[in-house]
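Only one chain is shown below, in structure tokens, and it's the form predicted alone.
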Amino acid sequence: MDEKQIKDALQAVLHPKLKKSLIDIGMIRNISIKGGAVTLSLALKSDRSPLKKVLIGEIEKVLGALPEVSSVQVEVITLSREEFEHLFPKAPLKGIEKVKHFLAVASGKGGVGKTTIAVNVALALAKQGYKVGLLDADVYGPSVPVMLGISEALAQEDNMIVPKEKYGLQIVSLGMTAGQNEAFIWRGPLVSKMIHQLLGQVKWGELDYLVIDLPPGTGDPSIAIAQALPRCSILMITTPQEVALADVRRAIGLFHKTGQTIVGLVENMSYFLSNQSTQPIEIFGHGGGKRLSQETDIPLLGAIPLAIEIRQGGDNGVPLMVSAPDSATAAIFQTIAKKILDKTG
């Protein structure tokens, strides 16, 4: 009796979801043979698979009908993460299915003007001639439609959310569902369940890139975001003082247990530039993002300015890169972008 022979009587147990030999597929192995006695490995996802019992039953079944097999060991052991990915991928969720690339913009502290980075990095490259949709996912205090002036409430169609377009942008945002004024109260699973909805229940259409604003911090919000979107490449933002620095390593880190590329990272609020002097005035210190930057190998991107324009385009509803295309810190917004695409496209 020989491996190919055990082989050959194993192909007769089948995944009864994937209709395949569990030899096909890989979820039997280390075959081993001494005299009549036969062992192998059987890969589970976890030890206490409901499969398990039925397997092992069915290995144990086809294996001791041949007369050679005197006894037969089943040890089950886990397929990795990645393993169990390639055997069952999850199904696309409906809404994103026609986009191309997912583009998170996140931070680990609040007040950092992530939302403001995000607004105008999605203009900046739907100025490029992307397509370009905008997910407000900072489920605790969505601030995207104050930022793009829209107060209209979200339409459905076929029982799908209609995106609103404005500045050339798709636009959805939980800001845009009930009052502004409103609180919202999310907890635990109820976190993961809205961002599945705002990214599977949405007609998002054809996107070359989906740019997602995470609320600042490591928690639900974003790990959902990672389970649901594994090739999503994600933005970092800090700003140069070192209470935003820890703040944000943390969240580096979270991204990194995840699986997600980090694209690289922008540095708000570098620098204000005074009618009264030349040199920048360094608000909040002076060269973190670089810091940080050489830290952690990740490429900074570019450094925004506290820039009266920017602040005047978040309260009127009308952002930098549509009030001031031409200005200089349009331009790092642009320059931001090209880099985004150079590594993403």
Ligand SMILES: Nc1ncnc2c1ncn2[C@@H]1O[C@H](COP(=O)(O)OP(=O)(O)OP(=O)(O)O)[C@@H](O)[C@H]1O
Second form
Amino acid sequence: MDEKQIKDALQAVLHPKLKKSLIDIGMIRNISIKGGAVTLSLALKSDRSPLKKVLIGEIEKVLGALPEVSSVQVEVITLSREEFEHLFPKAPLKGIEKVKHFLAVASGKGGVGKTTIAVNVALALAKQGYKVGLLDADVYGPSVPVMLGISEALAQEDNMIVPKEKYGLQIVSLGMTAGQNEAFIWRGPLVSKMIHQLLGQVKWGELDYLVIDLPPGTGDPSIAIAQALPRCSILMITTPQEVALADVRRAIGLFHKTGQTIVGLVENMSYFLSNQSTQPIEIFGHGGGKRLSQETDIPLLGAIPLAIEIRQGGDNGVPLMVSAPDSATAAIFQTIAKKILDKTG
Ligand SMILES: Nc1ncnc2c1ncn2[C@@H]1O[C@H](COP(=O)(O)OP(=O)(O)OP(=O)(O)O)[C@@H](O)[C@H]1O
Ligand SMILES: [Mg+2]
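After the form predicted alone, can we look at the form predicted together with the named molecule?
Then the entire complex follows, led off by the chain already shown.
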């Protein structure tokens, strides 16, 4: 008796929902035959799966019917999350059905300029003629409304939230759902529910890119987004100094674990150009982004200077891409956007 005979016999055992043979979809593994004793693994979502009893019963029945088989032993193992999602892909959330690409902007720690870059990269993509949405998913401190000078709350239509249009972007922020000064602190399952709402119950409509400003680090909200959007590219923001890099390395590791693609790194507050000197002053050190890129094989898409216009743009609601679209810094944002288009388009 050989493995082929066992596999042939097992072709008859189908997954009740998928109507495909367990052998063909890889749910039966590690077949071993010793004399007449057959052992194999059955991979299920969990050991408590309601299918467990039925499927083991069927496996025992078809193999038991082979004259050479004296005993059958089935061990249940669990499918990895990726395997499970591959076998049972989730229906896309209603609000984002027509969104072609998701780009989440992430960082290892707070205050490195994630929102600033999310906003200006979104504007740079829009300038190149793409339809772009911006979702402020920073549950701890939504700052997109201030950076884009939006004070109105979001409107609703047919039970769906309607994004606010400004500077050519479709914008939704948690800071636009209630009083602007209210502190939003969401935890655990609430976060995941709320993220699903922001993705699923917003009329995003047809978009080429939905740029998502994640909260700093890799806590619940980032994981919830990763789970809701398995095909989301990550843009990692860092500053040149070593401390920020250690956090960013940890975050990269976690995103890799959840199977997300990191399209590139952006080094922010890279250097300062003063009026007195033509030499860039590297306030936070030199070359951190480049070293990180070499070490991780993630391309460095650009380095943004520390510039007073960027800070002012953030405070007065008119981002640099709008107030100074022809500046040298705006050109850097355009280059970053082009590289993102090349890698994701
Ligand atoms: N390149 C820059 N030059 C000057 N100021 C900058 C630059 N990048 C960001 N800033 C300023 O630094 C502050 C923090 O930036 P930002 O809010 O974008 O960071 P963040 O990573 O989103 O922070 P948080 O973790 O709180 O969400 C803001 O006041 C912003 O205007
Ligand atoms: Mg922010």
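Superpose the two forms; the largest set of C-alphas matching within 1.5 Å is the rigid core. Positions refer to the first chain, counted from 1. Since this is a predicted model, take the numbers as computed values, not measurements.
Core-superposed comparison between these two forms: CA of I340 displaced by less than 2 Å.
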